[in-house]
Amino acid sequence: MRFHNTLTRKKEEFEPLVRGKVNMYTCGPTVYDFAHIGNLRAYVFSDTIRRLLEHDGYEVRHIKNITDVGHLTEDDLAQGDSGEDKVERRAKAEKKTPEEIARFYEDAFHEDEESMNILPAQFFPRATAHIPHMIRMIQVLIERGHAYEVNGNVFYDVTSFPEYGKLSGNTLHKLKTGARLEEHPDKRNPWDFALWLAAPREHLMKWPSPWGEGYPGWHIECSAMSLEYLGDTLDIHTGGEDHIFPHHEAEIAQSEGTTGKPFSRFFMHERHILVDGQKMSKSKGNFYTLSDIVRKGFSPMDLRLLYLSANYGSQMNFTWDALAQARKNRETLFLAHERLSDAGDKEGQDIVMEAKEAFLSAMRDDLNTPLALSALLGSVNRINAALDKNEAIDTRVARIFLDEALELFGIRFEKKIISDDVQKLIARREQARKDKDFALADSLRDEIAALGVEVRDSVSAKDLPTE
């Protein structure tokens, strides 16, 4: 098994440190707002490296944060240590506590990842319930020389750690020539981070600690959770690219300048989503969550299909027509899986051996998923074929395949899933047929099919022509 380490910027044998085990940390939700399907996506990429790992034998321990204080509005400035509290400023927006609001958007993430089919985390810590495990851990930092205090704030001396930037490339050679920042006052160098802010009189979420009354930075939180939960080292982070920097170089830095050991083994980033060729944003209307997908009448399965037929490492371009193609494909399969159960048990030629190995070779080299998902259709398509010439081959086999690829894909079998938009389209065209408009109800049957649901008329007695 091989992959790309964003650490090393090359493919490499996946070994754990302890045999058989691996460790794993992603980075969750800020819980101020539903996730997007940019958000799902890193999710799904991390839950496909724990299947394919678990597939193979492994065991998993696999920790996701959820992120309910210290991530501020400004994440994409400087060191991320500016701005506003998100779920204290959408907290504020509502009129409710943070606490109400993390709690909200915490289930919905739970309950999108369900519909996701994705498997659950062993633990999801969530950062207020770690408060003092951070300043522990920032404790530590300034006792060894990484770490300074002024007014209540507490930042990390990047100039103490010199492999800063060994992840992103950022060095401090590289930051120091590029744009200037505003100097904060209370920074030695101004790419320090913040580990611990001061709190103002009117900010909702603050904890005591040895610096007066305030709150964690967004960077120390996955430090000290990964450090409670995962030990010193790590076998695999995963996160979205926008991580890379400031969010993740800035836990290297941490937790080795705590432990003295590496911090994880291997990194793996999954690429932003585009929208139609551009990038998503509320703005230009085409921020899209799970929510969105149903209403338009697909299956979230849909939604995952499409992922993988993209490439984790490649930016992946969001469309509605390859929504629709990923159902196509879902559909295919599904057809197959239940071509060869109504087949029953019956002996012949294995016709899914070498896309079998295909399959899972491609999985095995970097997460190939868009040629193991090549593989997977091209033996459906073989099975389709000779079921239909009524061949003898080894259902039991290809069936056994199916189900393996389909599990390591975390394609689940349901029911197709009509969205409220479909089920009134369809009221509007029962109600035309009942007042003998078939030009609207024609017209209606074909909008319904556009959106990938069949509707079949039933013949009732009355409909029948009488002698």
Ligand code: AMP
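Predicted model, so just to flag it, every value in this text is computed and none were measured. Residue numbers count along the first chain shown, from 1. Heads up, when I say rigid core I mean the largest set of C-alphas that superpose within 1.5 Å between the two forms. Compared with the form predicted in complex with the ligand:
With a cut-off of 2 Å and the rigid core superposed, residue 406 has a Cα displacement that falls short of the cut-off between the two forms. Relative to the superposed core, residue 429 undergoes a C-alpha shift of no less than 2 Å between the two forms. Once both forms are overlaid on the rigid core, the distance between the two CA positions of residue 441 between the two forms is 2 angstroms or more.
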The other form holds:
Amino acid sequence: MRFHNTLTRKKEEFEPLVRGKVNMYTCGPTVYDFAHIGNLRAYVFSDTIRRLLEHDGYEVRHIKNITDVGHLTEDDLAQGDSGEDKVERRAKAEKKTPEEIARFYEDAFHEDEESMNILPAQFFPRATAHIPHMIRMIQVLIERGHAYEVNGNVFYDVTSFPEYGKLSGNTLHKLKTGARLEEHPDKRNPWDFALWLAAPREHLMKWPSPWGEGYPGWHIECSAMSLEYLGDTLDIHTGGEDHIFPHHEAEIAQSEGTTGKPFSRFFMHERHILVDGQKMSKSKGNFYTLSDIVRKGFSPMDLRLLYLSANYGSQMNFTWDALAQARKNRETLFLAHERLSDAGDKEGQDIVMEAKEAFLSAMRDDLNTPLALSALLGSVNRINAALDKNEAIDTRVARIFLDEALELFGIRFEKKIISDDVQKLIARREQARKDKDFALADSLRDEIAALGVEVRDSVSAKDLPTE
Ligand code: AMP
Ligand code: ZN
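Condition change, the form predicted on its own to the form predicted in complex with the ligand:
Entire complex below, previous chain first.
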């Protein structure tokens, strides 16, 4: 199987370091808000890699972290090391503790992953539970001459790591000639990045350290936790394209600076989802959550199929029409599956075998899911046509292939496709909620439930418990 490796900018044959076993790390959510469907694309992406690896017989150890401290509002832009902690800012706005905010959105994240049929990672380490690991790593980096302390802040000295920039292409040379970064007064070079920041008195999340009370920078948690749970060298590290720089570049500098060994053999990044040509993001306010999708009568599996209809390495423009097309495709697959379930065995396996070959080789070619999907839909059309015309087709083999393909795609088989009637009831209930006619909304919920569909309303942070 071949994957595109951001490190080498090439498609490469994938072989894990230890035969049959794959160590994989995925940068998980910063838990200060609900995930939007861009975030979920990133997790479906790593889940698709994992499903393919497991399908092909690898044992995958998958770690996905929970960022509940240290991710600052300006971190994604550059290495300003300025801005507020995202979780803490939300906590102050909601008059909650950072822990309440983090646990609430962490639970919501797990629910979303479950709805999207994403296989749970073996472990979801929280940053706040690994402060000692981070402190230890920072100490090693100071000892090895990669980091320095000033006024209780510790920074990574990027000039001490000649390979800095190998992932993103943002080499020191380029950074020096590029736009000026906002300068932290304690930094030797503006492009150095924070490992540890001294906490001002009013800061809520802070821990004692050899450099005084403070809190970790965003990048160090992933280096510390991947070392703890997966060892020196990962087989695959995944994330979204915005992680390439500065986050993953910084992780490489930290991890390789600590162990002296390669940090990850493959880096794989999915590109962003756009809305009207712009990145879907919380700061722009142009985002949808899974509840928005479900409220419009779509299944999370429609969204999953929509993701798979595009290459992970291409940006994807989200439209409701495209989602409706994905739903049609899902219905086609499910209907074909139902048709096959009751039929007996017959001759004629080659149509299925050809499709299976095309499907698997597309998946193994850097997860070419659009090609795999078209092979799958093509085979379903041929199977349907053969059944219609009573031609020979081995329905048992066809069903096994369909099951295998849906499993690899992570499309959970849902017998119930929400009918138009139910959708109308859902829309009426939405209107009732908007009109604050809660008695009507409740009775419509019961009516919908009687038809076998459960409606769940997304909770907003306003509904968080106050104690
Ligand atoms: P965050 O919770 O902000 O750390 O982001 C979680 C994941 O979502 C990261 O892997 C991001 O790269 C990814 N991500 C953020 N925005 C988008 C987007 N618009 N499309 C796809 N992935 C995204
Ligand atoms: Zn990370």
